[in-house]
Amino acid sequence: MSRIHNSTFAQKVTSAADAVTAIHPGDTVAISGFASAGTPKVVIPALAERIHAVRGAGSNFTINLLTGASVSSATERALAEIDGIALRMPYQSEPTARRKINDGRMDYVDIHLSHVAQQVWEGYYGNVDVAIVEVSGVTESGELIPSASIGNNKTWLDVADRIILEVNSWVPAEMQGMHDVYYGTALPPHRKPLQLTHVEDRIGQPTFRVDPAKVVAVVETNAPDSASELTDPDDVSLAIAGHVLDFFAHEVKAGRLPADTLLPLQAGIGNVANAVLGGLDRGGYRNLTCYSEVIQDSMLRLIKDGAVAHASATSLALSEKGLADLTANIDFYRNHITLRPQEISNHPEVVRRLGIIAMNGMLEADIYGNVNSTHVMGTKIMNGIGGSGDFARNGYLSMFLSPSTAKGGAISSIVPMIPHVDHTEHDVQVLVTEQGLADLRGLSPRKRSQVIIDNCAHPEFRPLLHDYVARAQAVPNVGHTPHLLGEAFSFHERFTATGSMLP
């Protein structure tokens, strides 16, 4: 049965091929999707076909593509392979797009996810011509029921000149009520405090508002989200998780964390974060809460086991098994999960007020605690900063996690100086690798370097790092943060020249 219960919208039902005729060369197109969940399923492939045909006939056709975060790989690849994207913002994770960005063939703006809505409202990216938004239904009153992610969809619907809706009947109808869409945001100087003091608080409404006059097409579909790929935790991930859990126990004993509930948790996407969350049920914790961007499989298990009482996010990033579990038990999970716009899920005010424990991945850190999350060898973008900065700078605890080596031991994740900085030492309190955990709170730069090398660096690289520090500190008048500027990037230079950071 159709999920469109409003006659005005029902009269606008059309095919995907007809819908994309509303998109023109040079348009700025904002689409739904966050960590692949809620990505439009049929309109984007139809747009790619149209762009390919126009370009094949000798005319230029590119768009500027705005999203919540990453979208499904197939969606991104379909547009990137045909050179259909001129500008991309704010986050990507697809190899074809990444290659074109690093080759200088696609402009890419990598920004904090909490900043996207404000920057779009302020016109930093020009006019938003078209929004393509997946929803799970249209109510009789003409409001839109969100699907498996919210991301920036509220903003796209508010600012776009023309709107194409994809109504996906695959999304369980029982998800209705899981969403909390806040309509009280404003630009300075008209902002008011967000009345959100507990993870489970609701401050908005369960549906999106939209001006029917702006909706130019409605496309019906029935297709699942792309599943997030997760593998079973390996020994390295489990070791990192073990160090994090030991640290939590230490903080509880020191009186800095509540004994049973800790503080609200945030974890980035990936196998390491999934392993950390998965280990919480072994720590004896009950009624934990999560205030994050995404909900992964491990979070569903924690909710089902009673370890987590409530989880707030902007998207569901689940594997095929996780999607099946959610669908089969949607009535249960709806009472324990809230999905919000990403400008709320990542809002610095809320992150600071709730006292979030932020756990995010990194590519590398230097001996003083500066972190590079985004650029391989300092120049080649990997994915983007995402929401890690929103949580790291404003959280109660800021932790960055990574294996100590990469490329079979050829790359050290602890280096003398990182060539690209996403998170300064002032926003980094704890570093964790499978080798150990470095608690940097209250330490001067010289003491930080010793703790990081001793606890986090791989044994193969520790002598090189200790030697660097010793020689740097021996330089007369070297200053507060000792460096040998002629050697600070020697690890990266050596890898570029020989394929290994080891001599």
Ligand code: 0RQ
The other form holds:
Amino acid sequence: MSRIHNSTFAQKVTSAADAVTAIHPGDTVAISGFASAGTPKVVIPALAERIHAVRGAGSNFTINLLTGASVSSATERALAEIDGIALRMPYQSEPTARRKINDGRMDYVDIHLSHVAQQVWEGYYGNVDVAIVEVSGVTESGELIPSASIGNNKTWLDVADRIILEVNSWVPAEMQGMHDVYYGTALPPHRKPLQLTHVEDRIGQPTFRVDPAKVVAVVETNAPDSASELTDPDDVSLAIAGHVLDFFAHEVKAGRLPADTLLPLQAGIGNVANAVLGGLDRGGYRNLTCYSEVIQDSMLRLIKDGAVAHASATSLALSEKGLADLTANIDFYRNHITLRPQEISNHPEVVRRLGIIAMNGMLEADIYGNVNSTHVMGTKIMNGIGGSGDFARNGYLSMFLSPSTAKGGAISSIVPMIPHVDHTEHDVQVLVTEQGLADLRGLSPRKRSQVIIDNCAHPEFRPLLHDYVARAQAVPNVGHTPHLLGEAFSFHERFTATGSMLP
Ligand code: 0RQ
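So the form predicted alone is up there; where is the form predicted together with this ligand?
Then the entire complex follows, led off by the chain already shown.
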């Protein structure tokens, strides 16, 4: 049965190939999708074909592409490999797109995910010509039921001149009601406080509003979300998770965290975050809450087991197994999960008020606690800052997690100075590797360097790091945060020259 219950929208049903004729060279196109969930399934491949055909006929055709965060790899790749994207914003994690960006063939703007909607409203990216948004249905009154992610969809529907809807009947109809779309955001000086004081609070409505006159095409699909790929936690991830859980127990004992519930948790995407969350059910916690960006498989299990009472996010980034579980038990999960626009899921005001425990991955940290999450060897973009800064800067506890080495031990994730800064020492309270945990709160830079090296660096790199610090501190009048500027990037230079940071 069709999911389109409004005749104005039903009359606009067409094919993907017809729909993309509304997209013109040079257009700024904003699409749905956040992590593996909610990317349009058929319109983007049709657009890639159209761009390819126009190119084949000798004309130029690129678009500027705005999204929630990463979108499905197939979508990212389809447009990147034909050089169809002139400008990409705000986050990607796909090898072809990454290569084009690093080759200087695609402009990329890497910004905090909570900032995207307001920056688009403020006009930093010019006019948004087209929005392509996946929804799971259209109500009789012409409102749109969101699918498995919300991201920036509300903003895209509000600002775009022309709208193409993909109505995906694969999304369980029972998901309706899981969403909370807030319509109270405004630009300064008209902002009001967000009345969100508990993770499960609802401050909006379950559907998107849309001006039907802007909808130029509706395409029906029945296609699954791409699955997030997760591996079983390895020993390194489990060791990191163990240190984090010990730290929580320590903080409970010190009276800084409530014993049963802790404080709302945010965990980044990836295997380490999944392992940390997965370890929580061994901690004996009940009624934990989560205020994060994405919900991964481990979160579903915690909800099922009763360890987590409620989880709020903007996207359900699940593996195939997780998707099957969600679909089979949707009536249960709907009462324990709220999906919100990313400007609310990542909102600094809410993150500060709720007292979030922020746990994000990093590429490397320096001996004073500055963190690089995005640029390999200081120059090559990996993914982007995503929401890590939204949570790290404003959280109650700000933690960064990583294995102590990368590339088979050739790279140390603790270095003298990071060559690209995403999170400054002021935003980083705790560093964790499989070696141990460095609690930096209350420590001066000189003290921090000792704790970071001793607790987090791999033993093979510790002597090199201690030697660097000792020589830096011995320089007369070196100052508050000792460095040897001529040598600060020697680990990176050595890796670039020899393939290893070890001498
Ligand atoms: O590459 O697989 O090719 O070997 O980076 O590293 O250790 O698997 O860690 O998947 O957690 O990713 C920072 C990239 C870590 C991620 C980053 C190489 C390493 C491997 C991945 P290979 P791991 P993760 C928002 C959450 C920013 C956005 C964010 C990230 C690959 O956490 O994108 O936080 N963060 N979003 O070999 C060179 C180093 C390296 C290195 C690792 N120092 N130098 N390469 N790698 N360290 C909030 C939410 O709520 C979702």
